[in-house]
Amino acid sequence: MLEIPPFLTLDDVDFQGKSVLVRVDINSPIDPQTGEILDASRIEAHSTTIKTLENSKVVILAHQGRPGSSDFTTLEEHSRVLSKYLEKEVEYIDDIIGPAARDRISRLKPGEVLMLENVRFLAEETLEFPPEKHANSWLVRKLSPLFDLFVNDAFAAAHRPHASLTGFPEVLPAVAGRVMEKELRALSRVFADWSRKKRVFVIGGAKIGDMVKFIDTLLTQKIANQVLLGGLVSLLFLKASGFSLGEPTESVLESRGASKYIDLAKDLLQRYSSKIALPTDVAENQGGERKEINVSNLPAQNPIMDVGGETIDRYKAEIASADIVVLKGPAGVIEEPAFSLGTKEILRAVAHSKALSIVGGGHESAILNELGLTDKIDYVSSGGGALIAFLSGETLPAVEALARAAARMRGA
């Protein structure tokens, strides 16, 4: 549990005018209306990658979306954006293993970047197979010829055993791009001697489901010390020990499936009640102004947003006694600023602690930038899903065919 198995970097391998294949995590959000990237984070952090092998024939292998989902889209859009990162021209495609693709591949030329669709445009990247098998996908067998390397800088979703993640390394030399190797040296530093360590996690958002699992594993398996609730997952929790919210609330709570997890988060107050924090104060919106109420104190009679000033100063405590602080999640709705107070104050707490310290991505990353305190930070993760899965002692599909690649390499 939470070890990294070896792995090779770029600066392993010889990769100057060859032909490379890298996979990355671009997906990004996107507005509906108009198809604009509204923010750009992962493309830009990925360009680092890309501007490392500026000497090779480079071709881009990335997702957006999901089938089903509203911005499940083309890659059009993230070419031109990665043209600015890189200040050259990004090739866009829109094919992936037909034979407009392969005769592009196949006629690059050192420095040259081109673009594939959107991965996913094909049904057997989602399929969850062994590597073996992924390695004998139509993916795998019609592109793989044409590479002398492949690239894995997708750490954001390291944790899904998809084809583009898993099957080239069994068939291709492979290595990590600087953003997977960044996120996993940063992983195996912070979590040496772990076991030594007081580890607290702060737990929010609105994800309620993914956090009780998630709440659930951290505690069974003896990972936190420590778990402070804020968000939907802390109202959640409360409800679960018998205090009434209030209509407008627990309407929303149940619009986020908040009955399916009832009963787990009750049997986990009685086995952890030490181990467990709630608020002890929420902020409500009362005609959009913050209004703090102990929870001695509910139902309330309007929406609650945040934790109150009793609960942060709570939990900044905590934070202050911890070796080691994982946050996942805001701890109110940020985006109303009368709201954003306890996920603000907390990240102060968190950068301005002693601990070493992990934040999610996403809106906490977002919020970071605005404090100016991401330079305070140990280890903002890209990903959300693979740190969650590392955290709970998963191993990475994604991260175990680098190191199958790696001893292939190291015994060749």
Second form
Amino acid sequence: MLEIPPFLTLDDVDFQGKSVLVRVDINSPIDPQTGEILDASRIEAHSTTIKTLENSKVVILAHQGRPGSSDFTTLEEHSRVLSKYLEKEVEYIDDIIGPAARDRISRLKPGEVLMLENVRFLAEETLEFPPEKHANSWLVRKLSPLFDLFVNDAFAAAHRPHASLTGFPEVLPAVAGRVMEKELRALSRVFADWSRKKRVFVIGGAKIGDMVKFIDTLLTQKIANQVLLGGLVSLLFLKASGFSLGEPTESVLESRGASKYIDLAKDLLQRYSSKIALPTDVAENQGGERKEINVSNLPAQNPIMDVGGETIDRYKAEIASADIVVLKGPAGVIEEPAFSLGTKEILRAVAHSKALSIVGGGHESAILNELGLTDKIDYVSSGGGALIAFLSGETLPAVEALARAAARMRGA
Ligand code: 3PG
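After the form predicted alone, can we look at the form predicted in complex with 3-phosphoglyceric acid (3PG)?
Zooming out: every chain and molecule, the one shown earlier first.
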């Protein structure tokens, strides 16, 4: 298990009146039809950091979605939502590094907040380069001369070696914001209990590529004793174990690049069959209604959108006997009430278990709030992928970048 490298926070620097670039993670679920932000909990969380900087000239940098996905959109709506939580204007500009953005940044006054456009509109942002190469990106070269301080508050994106996360700390003084600080301190506390015996990971969601790789690490490194699968990732494993899921579901899986990961999923099933639990029944969407079918009756004619009742009961029993439970990613399509059953029931079981409970990801925290169960979870993280990456022993490039900046700043 990894240590968290030493980093500095807002308590260690003078930011009054200064120009501060704040990288946040306000990547939120978006209604594909209306463009409406469906859950604003990440935006609300980062408002704490922005409030701390109330006498600074604050510029916010963030991403939303990935190029090609239905939630890849501008940050105009995000700026309006943030305004609401800050109770003051957040100006939005549809530019990132161009003359309009740079001119506006250079004229900001203390107390003003400006949100730049979705940083993933820049092709170089998501290139997986080392920090010193990102320090030479156009993003960093154009913006860094305009700032005194870089604040990274984007814990949920800390596992991404992207320019906006690792490039700026190479050239600017850089510290963790309040969300990042809180998350890293909570992770340190988790480590104190990490030697507890039965560690169950409940993994779902739609990011199948990331998750199949993490499942490999979690089992190979013996970080998890048991992995319970839901969401699209469980459908990938059902397909890998020979089930034909039906055309509507297979085409969704394929749109997520399933064929690239199927061999690894097959290999994992061979090596760890007793440690990977798959759904034994699923719920398909029959005209908006939930129709449960046993996997022996697959293929399904309609899209599969949740795990079934028998699977929920099996997973609840595993969770009840766990010493540590880590949950990341919904078990079904939670945007549709009929298919949020699996996620809700499993979260209820986690909340009521005696285990040390850790829940990661924006969707899950929104559901915990809705169920009034947030207080029953030991650690609710805003990060999904970042949390699992860290618990599976990976270094988080954005946190490493903050640590390098801290060492440089302490030496100065
Ligand atoms: C997340 O929601 O997990 C983070 O914002 C990272 O998003 P990504 O998986 O698109 O990089």
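Residue numbers count along the first chain shown, from 1. Here the rigid core means the biggest group of C-alpha atoms that line up within 1.5 Å when the two forms are laid on top of each other. Please read these numbers as outputs of a predicted model, since none were measured by experiment.
- The rigid-core alignment places the CA of residue 146 less than 2 Å apart between these two forms.
- Once the rigid core is used as the reference frame, the Cα position of residue 72 differs between these two forms by less than 2 Å.
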